[in-house]
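This document opens with one chain alone, in structure tokens, the form predicted alone.
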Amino acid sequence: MTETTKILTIQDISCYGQCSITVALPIISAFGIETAVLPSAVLSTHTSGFSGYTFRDLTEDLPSIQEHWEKEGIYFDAIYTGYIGSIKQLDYIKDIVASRLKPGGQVFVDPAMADYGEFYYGFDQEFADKMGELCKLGDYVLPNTTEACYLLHKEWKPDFSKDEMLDIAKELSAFTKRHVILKGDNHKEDELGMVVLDKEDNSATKIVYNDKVNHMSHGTGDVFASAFVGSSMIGKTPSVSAKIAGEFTKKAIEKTIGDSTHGYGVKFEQVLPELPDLIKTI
């Protein structure tokens, strides 16, 4: 019997609200991949649009979880990191990657720390610089334009041209020595693009487009990253994985439009039954 592919995702749990682990676990599992979780924190809700939420920091639990896994001989074919709450956690995660990743395993880093030209609450340039060190351990780095600019100490603007997007992706790949999937190419009126840069062959760099949906919602970056990780782990190329992930995210947004009570995420669960067809047709 073929050994099951196992992936570990490290990010927070928001008990209510569609983001982080509550998005990554079902989406990656839907690709037939055994998905383990390592929560960095537990929140009653996510932080966008809610007030008075509870927050339980699990930083000091990470080393003991790693130690137990070492005793049990537990390893992973891939590790995928999302929202990480502190610099100390980043240091612990680097140790976990070094200790628990199988030889030849893959690392996916979504440097979830900023958007629309600003850091998320609690983050700063010092954190971004430490996140850059984690990015250098990844095989794939999946930032939006704001995160990429903070990683590179560049000035952000809301309207990068196509050539500027390509240049940012090349700079980030040169900095990290990793594949880069840069989200947020919006120079086309009706399409949203992602720059997919192959670190081995910059001439193979592509911009992958999906139809643009004019609807803002929390958690779409987590949906995209999770679908990209799942697609990559079943053998799809980076550009095809980006296309699948973009289409999956677009469909999830479309399912959510018109529901005024659902402002805390997107209805990705309703798109999961369509995932096999997306995998076959894209």
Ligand code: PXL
Contents of the next structure:
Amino acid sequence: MTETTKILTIQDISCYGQCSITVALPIISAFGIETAVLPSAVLSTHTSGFSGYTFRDLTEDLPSIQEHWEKEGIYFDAIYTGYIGSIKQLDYIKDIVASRLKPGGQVFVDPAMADYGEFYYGFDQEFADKMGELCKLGDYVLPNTTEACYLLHKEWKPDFSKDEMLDIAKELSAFTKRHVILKGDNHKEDELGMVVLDKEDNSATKIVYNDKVNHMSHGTGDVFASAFVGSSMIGKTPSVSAKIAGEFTKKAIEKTIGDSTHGYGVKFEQVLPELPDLIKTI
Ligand code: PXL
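Please move on to the form predicted in complex with the named molecule, as the form predicted alone is already shown.
Full assembly next; the chain just shown is listed first.
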């Protein structure tokens, strides 16, 4: 990272609910990295756990924003994509990556579209197949097991074994330029694992574990991906970045447990002050 490192994140603004851009912007900024945003849609809340939310699709704003950035000569060292508002946006995003990423820049794709064996509202297999094409532009793809199964047309189950997780990560490496970070290795009682696979060096494949917290929260994938992107961009290896991001997310969930009024995202703000220590000690 240099003092001029700039990241663009493309995902929705959920006005309330602690996910997507409202999570990515503060977390990546806390790593000291300038973060620009391209909102894919504006929603009153995230879709899981709420009903009757508003949804303004910004698909047709993307080309004109790109055009303006072209005129201004604006480029990014990394592009990180999350929740995308429409299939058509996936094509626009491919153009944005092709035109706005600096040579040698990194692409992080979180195919945020499903969890716990089901698509989020509004997504389907056609979207997943198209998302697979975007994943192929990613230097890193960061799916949970549900998203991985939709990308691979595989049956999901809540408890893949360690070997099954490794096989899925290997199959997913066809969907990435380089790294697969597959979240949700659940087979250990007290620890949650993720497979960190480098397709150029299979011998470097690792399973990184963090203590498990038995609590379901929304937006934890976005907290994890944002901390992973920040760690990677300050020069940490994929497995160290996965450990830092896993630890950060776990702490944010722990801060949220016990607050019965907080059934949406996680209180990641309270963990931001601990980030410098996490970065130093892991
Ligand atoms: O955290 C994933 C996410 C992001 N954005 C929106 C969502 C969700 C998950 O439900 O609904 C709008």
